[in-house]
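Taking the form predicted alone, here's one chain by itself in structure tokens.
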Amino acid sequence: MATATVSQQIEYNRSAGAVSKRLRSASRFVRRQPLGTFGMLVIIVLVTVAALANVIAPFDPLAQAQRSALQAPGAEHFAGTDQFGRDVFSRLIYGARVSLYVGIGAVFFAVIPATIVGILSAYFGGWFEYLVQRLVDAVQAIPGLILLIVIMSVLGVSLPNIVIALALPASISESRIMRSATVSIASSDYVDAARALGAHDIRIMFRHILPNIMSTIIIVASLGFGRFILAESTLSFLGYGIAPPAPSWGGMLAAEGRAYMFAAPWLLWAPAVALSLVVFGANMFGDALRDELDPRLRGSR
């Protein structure tokens, strides 16, 4: 009994202690990085508010409503009323929805193909190698947004589409990166250790290379969040992106934003500014999260 109770206190200040340790870590980081905390608080409450969209939003986002067309923001349309008399406000917190979806999804099917081909490129070398280089070289040479209108001009309009478009050039791009951060890792003591103890290919790739390479796993998917959602937006601006009148941030802006900004300025501003907010915050946590994971940046704050 004895024993038992005494097994439950050491995990009890097991757990304390690593509770402690994180809530440390974090105000660190508070301290260091206002701007990565400010970025860390935009996408938390993203992440909330398309979340919680149907408790959140005041009215229905596509519910139509003539008599209170082009309303100016007031009490009851908070960032007022477009030519349908759809409620602003709404349409913004479900077109958060969208955003998310398409940031995380981009990240998810770009960083992950984008890692194993860095890693079996940086470590098998030889004509391997040669090949994904020179795939790479292709694809950065064509312009960025020609590459994703001709993939959805293939692919056709839908949310699906759009996430794979955004990801396949930016899994072959930044698998470049993912291989400069293996290649240094690949030759390093520790590693060749592993393989004069007969160590197999995939066992050093997962338990030496992977790891040591998180951080840039990271980074890159923290930054690329952003950039994924400001694509689909500027996608949805030229018409290649979610068909109306679903709510999205880009559509917003190409059809009633462009259409009334001088007559309704609000559906212009109102979109623009939580776009810019977005990616604002995605990038300065990017930037935060590199400066707190990368050695060589830690040391010259």
Contents of the next structure:
Amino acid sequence: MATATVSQQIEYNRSAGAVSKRLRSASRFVRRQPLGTFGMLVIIVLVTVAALANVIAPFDPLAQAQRSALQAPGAEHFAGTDQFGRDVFSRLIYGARVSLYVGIGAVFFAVIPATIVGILSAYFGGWFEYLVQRLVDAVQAIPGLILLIVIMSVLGVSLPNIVIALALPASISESRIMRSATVSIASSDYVDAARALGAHDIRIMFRHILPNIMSTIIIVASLGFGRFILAESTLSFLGYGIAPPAPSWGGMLAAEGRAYMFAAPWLLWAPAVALSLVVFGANMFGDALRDELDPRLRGSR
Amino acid sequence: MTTDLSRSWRRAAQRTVGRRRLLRDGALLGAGLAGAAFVGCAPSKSTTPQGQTPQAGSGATGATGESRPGAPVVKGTIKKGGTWTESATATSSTQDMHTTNTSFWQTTGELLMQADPYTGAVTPNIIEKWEFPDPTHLVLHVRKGVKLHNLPPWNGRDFDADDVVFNLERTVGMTAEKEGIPKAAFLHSDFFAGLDKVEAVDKYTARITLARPSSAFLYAFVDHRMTMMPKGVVEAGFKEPVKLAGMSPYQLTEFVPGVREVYTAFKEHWRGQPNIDKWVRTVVADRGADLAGFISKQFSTFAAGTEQDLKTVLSARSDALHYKSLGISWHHIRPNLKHGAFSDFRVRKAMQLAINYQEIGDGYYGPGWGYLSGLHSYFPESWSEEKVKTLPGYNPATKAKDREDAAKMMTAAGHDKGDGVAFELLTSPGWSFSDATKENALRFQSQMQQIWPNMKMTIRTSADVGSFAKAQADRNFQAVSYAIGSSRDVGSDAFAQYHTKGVRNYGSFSNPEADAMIEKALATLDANERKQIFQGSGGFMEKFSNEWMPMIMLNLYPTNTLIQPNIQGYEQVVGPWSAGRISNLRGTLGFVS
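Right, the form predicted alone is done; let's see the coordinates for the form predicted in complex with the partner chain.
Complete assembly follows, chain above in first position.
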């Protein structure tokens, strides 16, 4: 009984210490990275809004009401209405789902393959690395937007295809970052030691290399999040985005904002502000994470 | 100040005029007008163009008691000189008039004949007179002194009968084999359907032999896609447009692909030198740039696509001259009858009954758009706007009942609540009217889903204009939301859109009775008899609405043309004959002091 009490006390102290440590880390992050904190809050708000869109949105984002068309922002419609009489604020809220879906989806499908290819390339080297790096060179030689448009033209317009179109070239390009991060670790003493002890290649890569490039992965992911949201808007603006009438911020800019920018400028403001804010927030958060997690930058603060 | 000409036009359109009489009178009227214009444009005469009545009031147009509605009106005295500037979405990418719809020849070439924009009557232009010695022969007399632009190898020679023969033979693809071009590449060959032979009798006379009598044949000459090129352009090649000689009042003198086209007044033009010295067409990125260009006076004209654009410009430039009329084109939803539920007439008819046309028209254009069913309502043979507006589906007063009937019809077809009706609605990218086709699609979708919530409709915009055109031409679509312009003749238009062999019958509609009616109309020279084929009891219009419904027409859309206040002499045009009748090309526009 006494033994149990002591071990429980030790466990309690350990977890309390861990919580306390995390709180201190968070407090330090907030103190050192005010812009990064702001970015984090923006992303949290985006996630919350996207998740609770059907609760928060005051109107059906697709419901047309011709009599209410092109109303300026007011008490009933916070962000005004578009040419179909649809509530812009509600469309903005539902549009957040698309941004979040694309942001998270593209990050997931870009970073995971990039990490695998990057680690394999750096770890095995030789002809495999040579082939992979020439492929990266080839992809990076093609203008990004052209490549996106070509992929979308081939795949056709749909939300999953947008994710694929954004993730595919990014996964190839970002594999080079992962490779660079892996190269120095793959030649470190503790990797050699693990190999000498008979550890399998896969175990070395998963247990010894991957955790040590995690900060790079997090940074690439957080910066990619904002970039992919912006790229989705660009695709929507060019007509390769999500099919109407579903709302997306890029689509709102292209289909409604541009056409009525003089007569109803609020159609432009609402998605433009939301887009800028989220991309800015994601970039700030990514920068702050890099500052915190990259040991080479710690001294420079 | 705004002038809406639809009412005055309707009165004109409803008059019963025999086609032969129309043609004969048209020829006389045209000859008279041309002669008068010739005198009026002579440099030594008054600077007020012939037929224009100076009138007080900014932008005032319309009947003045002496001139017809829409005739060019001038406030002030026109002076020679100045530069007309306008926007374009692109520079002309191809220069072969017979295989493309190039804007280049529509500017630098001219039509053999013109259509009066208010009666549809064919009037002289390069051809100063013509006669039918019998129903299958037509003799064209080319005007003497129609000079080509002074470029080698033409060197300012007269346009003659050999040029007419070259254009007609090549338009119908007779030279396809010799040139090694597929016959299908000659896009406008249908315009001269029935052409058997064309020959030059002498330097200024051409003789046409028709395979069968055709009431529509003459109207092919007035289509803006039938502007003439001189013989020798094929040998010269179409790569350098500044080296190609036309015969219009404006000659291309500078061509920067993707940037601008500059046309300079042609002093030797047979109607005399036009008032304005230069015509510059500049490529702009989008409608916003176009709009801003007009407000800042960088562009002489602006075509306001929407009511909002119009309000925006007029709020910034209340002095702008505003001309409003219904033109050649109409918006529509075209189902592919080979796709799923669209093969059932009841599905198509139910959709036609359910649409709220007023919401669609007002939503994009505001007031001023027009109703039509089947064919352009300005054709005397077609149903007028007033008539269409009283029909089920179109009539705003019976909308609720029409929607109930539509729901019952759809249920009877086995698609209760829209079950089993699934299609993709394709639209074309770009700006100008393309924005309207997209908005029409969204409003149509919303309206359909209010009644049939289980209907699965997705909207997709083609990757580019070419892909859209190909999808239509290949019949590789499920439904399209688009706008299209009528031919100049009701028979030709009906053939193109609804005949089994029609080149624009993209929805694959095929009905032997419709084919027979269209063929009969094209072979009938008597105007009243022809009108009966379309308007009579059990005629084409009734069958279209009650039994066929191959396409759902949404509206005739208005054109709002704005012009800088110091430019006068704009000729307002309406209906199927409006396209290609550019005031500048007729030399009526000019800067006032």
